[in-house]
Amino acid sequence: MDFLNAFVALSNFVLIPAIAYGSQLALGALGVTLIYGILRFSNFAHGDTMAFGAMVTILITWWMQSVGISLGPLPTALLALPFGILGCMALLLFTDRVVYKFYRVQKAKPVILVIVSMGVMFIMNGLVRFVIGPDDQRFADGERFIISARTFREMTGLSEGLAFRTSQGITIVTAVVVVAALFWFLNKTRTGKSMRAYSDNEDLALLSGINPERVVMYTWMLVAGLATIAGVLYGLDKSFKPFTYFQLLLPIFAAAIVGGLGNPVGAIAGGFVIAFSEVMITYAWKKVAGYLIPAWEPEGLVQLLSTDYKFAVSFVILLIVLLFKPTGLFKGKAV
């Protein structure tokens, strides 16, 4: 009874919490990937583009539940989330048109396009502070959980209960749904392959008459999509922060690059690999060390860090990996 009791603390406080935001991660590093592997640089403004697009979101659910429409137990913003893609694509879009397309034209270097992605960062966040504001933004509806600690309590006869909210449940099943679909439009559709084939080689699909132009504005229409959803997820599961978007920059490029940059599997992975690093690091296994060794009770809290340290996890792990395997767990390209 204890060895279970400890399995679903285990699950409530570590198991499902990483899940979700290693699904969370896994979206957004796709975003970076992308970029990095069909357009060649990394984008620092990724994070505050999934603000962008979740900050539209908001805005359109907001609406939706001042004029009543609603999804039943499930959150109004998903009845939002293509408005937010919408408004995301057009500001990405807009933005490669004014500032990203000169600089393509030049054949500047990478590293002045990550610059340049560092001033778009600034410009972008500025905007979501000033049209949103920079305080925390509730707007979940709906049901809460899909079970609660009561009644897996009344259901098991645990002492501990798991408590499965919706926000964990929908980012869990939307990921599956919407990686499974950006895997089949690269690998199945006309447009995918010509985009895979751009990034292989640049001259060679230019020489089988792609058209550079087209396979770019794809890519940004894609990159709007993962992280507007990505964005959303994680303002439901957590809360809407601008401040909060903006580190996430850090976890999701170690993502990226931990599973290896411009590999969109190892962006997966590499979410999931940060994600439950940060989780069980900073969780405090008291309870479960209690119910697991009961002669044993320990007086601390065992956490090995606090919380307030969790992006400095994704930190040492994105500079473990630079040292010792630059290209990433799934060979991408060398940093």
Second form
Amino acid sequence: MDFLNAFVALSNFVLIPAIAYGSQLALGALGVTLIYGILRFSNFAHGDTMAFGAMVTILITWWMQSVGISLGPLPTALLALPFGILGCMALLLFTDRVVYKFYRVQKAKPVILVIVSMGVMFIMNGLVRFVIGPDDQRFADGERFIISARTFREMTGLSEGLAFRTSQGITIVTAVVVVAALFWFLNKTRTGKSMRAYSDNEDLALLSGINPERVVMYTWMLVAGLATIAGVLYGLDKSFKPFTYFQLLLPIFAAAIVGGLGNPVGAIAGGFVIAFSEVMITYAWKKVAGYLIPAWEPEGLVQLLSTDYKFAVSFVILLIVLLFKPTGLFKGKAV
Amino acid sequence: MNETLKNTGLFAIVGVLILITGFSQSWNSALLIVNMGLISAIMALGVNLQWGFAGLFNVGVMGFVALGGLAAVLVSTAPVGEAWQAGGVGILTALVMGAATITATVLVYSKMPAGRLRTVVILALLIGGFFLYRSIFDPSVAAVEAINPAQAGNIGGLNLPILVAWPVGGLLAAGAAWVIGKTALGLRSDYLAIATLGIAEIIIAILKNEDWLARGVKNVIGLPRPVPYEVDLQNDPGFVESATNLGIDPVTASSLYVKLGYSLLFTAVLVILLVMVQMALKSPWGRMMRAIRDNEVAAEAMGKDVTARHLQVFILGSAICGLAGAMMTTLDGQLTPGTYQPLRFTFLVWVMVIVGGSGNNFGAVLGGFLIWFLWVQVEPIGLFLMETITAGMADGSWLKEHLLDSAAHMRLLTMGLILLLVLRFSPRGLIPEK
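Next up, can you give the form predicted together with the partner chain of this protein, since the form predicted on its own came first?
Once more the chain from above appears, this time first in line as the rest of the complex follows.
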């Protein structure tokens, strides 16, 4: 019984949150990795792209809520999501046309593009704060829990409760669907294949008649979709605040690099590696330990690091990977 | 138009902008802009050393600046005697233990033959070391933080003059830069960017949460000053008399006097640094740096140790940022970890370097002043713009209120726009590299 209780506590505080957070990071890292593979630079504006997509979705959600459109038990934001993606696509395609294209034609060095993306980051960040303000925004509605801690206790008779929030369920389901669709697109469709070819070898791809502008356009559209979905899911699960999205840049990049920049499978694996380490290292293990080893009564919380240092976790993992396996766990492009 | 004339003209324009502020707003705000402009110029010099000379992409300026601020606290405040008795020694022991664990791990990794035994030894060392460290560290920290938490709760400093903190800030930043440089240099340029971004966030997290060190988000206020206090000046009959003779009222005069004092100190530091980096740029070392930047492969073939040189310049540049950080905390008279924002401290400095002209030290200085001036003035200008735009709208309409409220965020938009425009139409900046 104690073992079951320990497992339930572990699922409640570690496994489920880490899987949800990992899915969000994986979606974010997929966007970063796609841009790196095809456009060949690290996009510093990615966090703010996520914020922008989420912001459009939130505005439309509010409008839908005000006219009484809802999805019943599911959050209205899911209905607004496609519009958010469209808005984000429009912004990214516009940015590509007026900003990035110039440097692509010039064949500028990647680091110049990184600096340019920094400028874009400033503008997007300013734009989001300008429209929605720098504060926390709430836009989740519908049923809060799939299983609440109390129902679970009544159902099973265990003393430990397991809460499974709707936002977590939606995150996991959406992430699985989106990733499956993305891989189907990259592996089976003509456009997806041309994208992979372009990423593998630009010159060969050009020789075989692939239109680079088309590839770039599809990349931005995919990135807009991934970024908006990741942003909305994160916002539903935690909360929407422009600055948090900027800070997500670090774990997202860590995930992409740990998995191997430019490698989509790696980005997903990296997302979960980062999320699990972050949650496990900052979790106070006292409760779980109490069930497993009843004789041991620790003084503190049995927490390896306080949650304020969660960025340090992704950072240390990043350093270890850079030191020992600079190409990432799965073979990425970077050297 | 000859080049010297053009550059002097550019500096003159910035000077006139500041003078206009002085005449139209107040001399106080003009001097504030000058002082922060001087500090910004020094930060820009540091980043220019890394990016302009060596092509290294450092986006962790904020972290190094914050370390400088920490140095100001650790050097200048009075030590808290009880705290040292309660747990200061314990904390130091724990930190030394932690460092020893890591050193031992590195030694084992490099000296022992690879194999299962080495992995086991390393794991044992790390895990054992961590728990030992925590078992000494945690109680000491609790003891220190329990002492007079409303006013202290930290170990205090060394009670030395705050000017000593400036070079110490540089040293702290250099130490952090060494750790980062050792791991991330020699890999792709993007990796250094991510690593520096990370270390900056971690340094800020440490400053915010380690209350025993510098009181965390409870802030340290009232740091000692290298210049006299306004109140003392106002009580000094000699000062009041000379102020009245000049026709300024003593209160204004005292605050101007203090700010001018800071300006002189900062100018001295800036001039010394500028002479040094100019000499470095013109020396064989500077030429080697630029050769490495322009063609790493060729430089390596000529026998230059690219990674070591990169490490060197990375440490130097970060040290300058740390120095500037200590100066800034001195100017503020307080350390408030909550106010360190990457957009303000890292990316703004980048805009300064790029707009001024990467690779040119005078460009970096010009960029520092100009962008700081804009950063301060864009907000009132934005508000004025918004008021003009919304003038026709009905009072109390939500759009009008929203637009007026949002004027504050015009800053980021403007800075991003300036950066993109300069990169696109004048990528070498206002004063290009020779």
